[in-house]
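Below you'll find only one chain, the form predicted in complex with its partner chain, shown as C-alpha cells.
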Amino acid sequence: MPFMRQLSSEDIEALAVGAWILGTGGGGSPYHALLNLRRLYADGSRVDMIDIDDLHDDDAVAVVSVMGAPLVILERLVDSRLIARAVSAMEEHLGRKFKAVMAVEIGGGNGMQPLLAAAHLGIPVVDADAMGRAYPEAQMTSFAVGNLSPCPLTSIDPRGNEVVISQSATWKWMERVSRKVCTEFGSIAATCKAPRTGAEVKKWGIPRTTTKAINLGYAVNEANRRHADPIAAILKAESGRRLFTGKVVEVERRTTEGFLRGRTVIEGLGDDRASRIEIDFQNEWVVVWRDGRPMVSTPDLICVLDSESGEAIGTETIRYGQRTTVIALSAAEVFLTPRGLDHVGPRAFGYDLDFNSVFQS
C-alpha cells in the first residue's frame, strides 16, 4: 500500500497560489478550479496524493488538462465533472481503469484539474506533471521529449460531444488536430491525454511539482499573514533567484497563430534603478533581455510577481505601473538535455539563442 497524503483545504488554497506562480505568466487562472474544489471539499470529498515513486510500473495513469482560450473559460467556467468525464471516456476507449490521475502542466489552472477529476473518480493524484510549469503546446512536455506516444487523446465538450483521437503522426500533429477539435467545441475542451504507465511516469514525469506548488503557495500566504516579504519567502522555498525589481512601463500585445505574443518593458527601482529589462512572451514569459543581451530564457522559469503581494502576474493581465519583481526558478532536468532544449529551448520559440541557465553562472 503506497503512502498517500490527503490534501487539506489549506493545501488546496496554497496550490492555487503556487500553480499560478509556476504558470510563468500563462496556464490560465486557477480561480474557477479552486471554486470547484472548495465546493467538492465542502460536500465532503477529499483528494489523496501519491508520490511518483509509489506507482507500480504497470499502473495506468491519466494525464489531464483543459485546453482552449482563457476568454471562453470566463463564460463556460470550469466544471469538475467534465474533466472527470474526459478520464472516464478514455477508460471506456482503453477498456481498463486508471490507478491515478496527473496534470500535464502544473502551471496555472491546469495544475488543479487532476484534483477535480480525482475527487469524482475516487482515485489519487500523482505528485508530478509533464512541464513543471506551463508551456503553450503539447510537444513541449517531458513525455514528448521522451518520445512517448502522443495518443490516444479524448476531448470532451459539455454538450455531450466526445472525440477520441486514436492515432496521430507526431506530437505536433496531435497538437494541431486536437486544437481544431477544441475550436469546433467553442475553443474550450476538457482533455485526457495519452495514458501513461507507472514506469513511463517514473522515467519521464517531473516529480513532486504539486508539492512544489503547494509549498510556494504556503510561503506566499504565510509571508503575507506575517507582513513579511513574500518574494523572499518564495526564493527561500524554491532556491530561486531574484533577477530584477521595477515598474512596468510598456506592454505590447498581438495575437499570431492563436498565441498571445508580445513584450513588456520593466524599469528598475531600488537597486535596479537606472536599468531596464524587456521580457518577450508567447502566452508565457519566454526571454528576459537586459541591455540587449539575454539575461534568462526558457526553459528556466521566468516568474513575474507583484512586488508587494508576491502574487503572480499573467501575460494577459500585466499592465503599466505595476510594481513587479522578476525571479527565475530552475527548470526540470529533462528540459536541460539537448533533446529537451530542442522542444522547449529558446529556438523552439523562434529565438536564435543558445540556452544559458542563470543557475549555472
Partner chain sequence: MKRIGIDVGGTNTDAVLLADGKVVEGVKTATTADVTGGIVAAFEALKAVTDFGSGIDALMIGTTHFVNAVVQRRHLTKVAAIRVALPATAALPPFTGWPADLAELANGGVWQIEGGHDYDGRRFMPLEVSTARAIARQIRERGLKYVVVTAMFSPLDASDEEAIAAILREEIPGVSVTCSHLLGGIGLLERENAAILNASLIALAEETIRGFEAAKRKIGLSALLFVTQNDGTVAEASRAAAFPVYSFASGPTNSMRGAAYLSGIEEAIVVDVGGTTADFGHLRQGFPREANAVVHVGGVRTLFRMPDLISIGLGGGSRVDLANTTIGPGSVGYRLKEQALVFGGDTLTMTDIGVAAGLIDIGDRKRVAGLRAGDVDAVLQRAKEMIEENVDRVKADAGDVTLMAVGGGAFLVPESLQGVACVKRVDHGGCANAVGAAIAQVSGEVDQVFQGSTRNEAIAVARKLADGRAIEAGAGPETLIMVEAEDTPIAYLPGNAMRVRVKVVGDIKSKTPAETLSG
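Next, report the structure of the form predicted on its own; the form predicted in complex with its partner chain has already been given.
Partners and other molecules omitted; one chain follows.
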C-alpha cells in the first residue's frame, strides 16, 4: 500500500503562496482555486497526496490544467467541478478510470487544480508536475521533451461545451488546435491533457514539486509572522538569487490568441537606483533586460515579488507604483539539456538569444 500524505488546511494555504511564486507571473492566480478548496475542506472533503515513486508502472494518471489568458482566468469565476469534468470526459473517451491526478504545471492556480479534481473524484494527487513552474504552451513540458504522445486532450468550458482532440501530429499542433478551441471558449478552458502511465510519470515527471511549493509558502508565511524578510526566506529555501529592486513605472499588456502578452518597466530603488529593467511576458515572465541588455531569461525562473510581503505578482496584476523585487530560481534539469532548451529556451519564445543561466555566472 503506497504511503499517502493527507494535505491539511494549512498545507493548502501554503501551497497557494508557493505555487504563485513558482508561477513566474503566470499559471493564473491561485486565489479562486484556494477559495474553492477552503469551501470543499469546510464541507469535509480532504485530498491525499502520493509520492511519484509510489506509483505503479501501469497506473493511469490524469494531467490537468486550466488553459487560457491569466487576465480572463482572474476575472471569470468557475465552478470547481469543471476541472473534475475534464478528467471524467477523458475517462469516458478512454473507457478506463484514473488512479491519480497531477498538475501539468505547479505554478500559479494550476498548481491547485489537481487538488480540486481530486477532491471531487476521490483520487489522490501525485506530488509532481511537468514544468516545475508555469509555461504558456503545450510543447513546453517535460513530457514533450521526452517525446511522449501529445494526445488525446479534453477541453471543457463553463457553458457546457466539450471538445475531445483525439489525435494531433505534434505537440506544437496540439498547442495550435487546443489554443484555438480555448480562444473560441473565451480564453478559458479546463483541460485534461494526454494521460500518462505511472512509468512515464516516474521517468519524465518533475518530482515533489507540490511539496516544494508548500514548503516555499510556509517559509514566506513564517517570515511574515516573525516580521522577517520574506524574500530572504524564499532565496534561502530555494537557493535563489536576488536580481533587482525597484518601482513599476510602465505596464503594457494585451490578450491575443489566448495569451496575455506585454512588457513592464521597473525603475531601480536603493542599490539599483541608477538602473531600470524591462520584462517581456507571454503569460509568464520570459526575458529581463537591464539597461537594454539581456539579464536573465527562461528557463531560469523569473519571479516578480512584492518587496514587503514576498507575495508573487502576476502578469495580469502588476500595476504602476508597485514596489517589487525580482529574483531568479533555478530550472528543472530536464529543461537545461539541449533538447529542453529547444522547447523552453529564449529562442522558443522568438528571441534571438542564447540562454545563459544567472546561476552559472
